[in-house]
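Take a look at this one chain, the form predicted on its own, written out in structure tokens.
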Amino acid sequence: MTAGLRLGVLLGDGIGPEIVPAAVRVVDAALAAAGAAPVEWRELPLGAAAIDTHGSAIPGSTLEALAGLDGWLLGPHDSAAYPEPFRSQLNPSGTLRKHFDLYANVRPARAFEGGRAIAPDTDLVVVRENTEGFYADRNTFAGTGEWMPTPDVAVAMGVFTRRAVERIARAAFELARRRRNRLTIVHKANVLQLSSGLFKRVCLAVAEEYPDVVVDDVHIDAMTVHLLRRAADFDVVVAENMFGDILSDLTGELAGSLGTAPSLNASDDRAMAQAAHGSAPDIAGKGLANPVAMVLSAGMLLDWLGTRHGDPRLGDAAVRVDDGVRAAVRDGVSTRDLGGTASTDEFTDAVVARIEG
């Protein structure tokens, strides 16, 4: 059993200061209902506000403080709106993933009863390798991994290593064992025979360690079609960085909305809860933001911490978070993007009420 958790709060930009506090409220209610010790929350500067106060979108003091915590909630950032030179630097999310080697980005997609799912039977998880692949900014010690030898030529670096593929494959197979024992490897090895081919070959080699898991592999372009036609047939999907990012946005919409798409970024010893959507600056401060994805991401963090620390109360609290959100939506309480009329605070109140009552 664990003592009280110490968790960081990074509000971020746009709707972050609305949806992250909503997640904190729900987590506190779920932990209390599960009989777990309360969280010691520590708010830390990040994003546009941190540029104003600390001269950096992600101050060194924030990185130092996070290293001493059990995990943290990261709100969305609007790095495209940052002034230079901050706009051209690695964004806060990428910096945190790289600094703490958060190699596994786990993105569930499960449709809501009473929601607006395109594919109501969707219940799958995309496990995305988070440190290399075709995202050039993850592939270098310094710099972005992109360069222009002339004004008319742009080159990006893609990197695949056996070590990174092995560890994401094992994370995906372990998750498949806790779900329905099915795993799909997504790649483009027919064209990218060396890079994507290595990803496929290493995943298949790791599969030999998991004879109880049924495995298949699908080309990335074909996978988009399969998901549209038969999303319910898939359980755990493992993919490199960019493929996994694209597929998880697609599966989030199939399940209802990116506003309901949670994610967890994890290494072997720490994790960061982060909604899959952006900062939505057009509705910031209006009470319209849907907090579901951020709340569910926080629930995923509780589940991860419960497994890591062997504390069933944290796992119980994670279930209560998920059940509370789904009960509210099922009962017709939702924000405008899901067809309802509830404000951010009103929806959060409904979730907390269902957890407590």
Contents of the next structure:
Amino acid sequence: MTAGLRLGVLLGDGIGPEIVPAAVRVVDAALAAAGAAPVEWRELPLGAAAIDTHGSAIPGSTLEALAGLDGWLLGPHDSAAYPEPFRSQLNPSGTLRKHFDLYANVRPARAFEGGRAIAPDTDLVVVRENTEGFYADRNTFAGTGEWMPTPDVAVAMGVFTRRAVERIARAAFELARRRRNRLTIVHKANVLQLSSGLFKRVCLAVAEEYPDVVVDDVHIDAMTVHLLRRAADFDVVVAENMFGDILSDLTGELAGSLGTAPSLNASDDRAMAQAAHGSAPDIAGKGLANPVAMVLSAGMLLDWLGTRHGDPRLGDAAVRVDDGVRAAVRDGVSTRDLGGTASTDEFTDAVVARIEG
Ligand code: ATP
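Given the form predicted on its own above, what does the protein look like in the form predicted in complex with adenosine-5'-triphosphate?
Now the full complex is given, and it begins with the chain already shown.
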């Protein structure tokens, strides 16, 4: 592709207005270094600020504008702090995943040299199903998927469909083929025989299309133990929505800190970069936020767009983003959560300098 990418910027809440602009700066530097055309950025309202200006945490105008773009960066949101009725509604990232059917949440965990990893040899990717499973609020056309027949009884609905499991399994197997050809299916089919059982059975059926990938399956509870003991043995891990969410927090922490765990939400034709962590309101506005997760997520978006558009310069820029971040941390520049003293801006300056240098 010769024209520049058109990418959305959704700052979000808490530390979002600090880490998302950091990612924009690093992407600009990496594309320039790779000889690719500059991005046309488009900032769109989302989160608490959008409630004030548009009466919605995720305005319809934002959804319409995103539909016309190549992809976007989503900052974290602090939806638990929204006033009612917004707090009880599906949160902005859930809305975006559902609206654009971003069914694959890809969450790599690769340790950093100098990054204080608990398991420094971790190099795996959690592929989390994003549209159904045990997160009940994703499972309904209307309503939340949770209900209370009496004040003392609460019920939540899990949903598993062959179609959704097949496509997440294929995404995971395709990724395993580009990595070390190993895939682990995580489930709880011994107890939840029908729901988690369907997830396991459908993944194993898809496995027959990928005889070159070595497959095993592990119960979710056992998986937490295996990860603590031997994270390095895992390559690609596929799981339903809630299991994948929890596992990827664990793997992110094993590989470094929550502030370094990136993610990409993708369908077959759209993608959204989003850090795995939340809005960290406790440190917002102080220049303490670690932008690494958001920056690496933006790098994943460039890589995805490079594959989609067949443009090697975007893939090259993605590698430069990753290398720039790793070089800065290796050189001892890091934010407080990694034991350093750099502010968000100082760390971003260091990454940009390494990409430009
Ligand atoms: P959510 O429910 O939105 O995921 P949460 O409260 O579970 O949010 P986070 O907002 O991710 O979790 O914050 C958890 C802890 O990690 C907080 O102490 C926060 O300051 C810290 N933290 C999260 N992200 C970062 C970051 N990018 N840089 C530094 N610290 C971070």
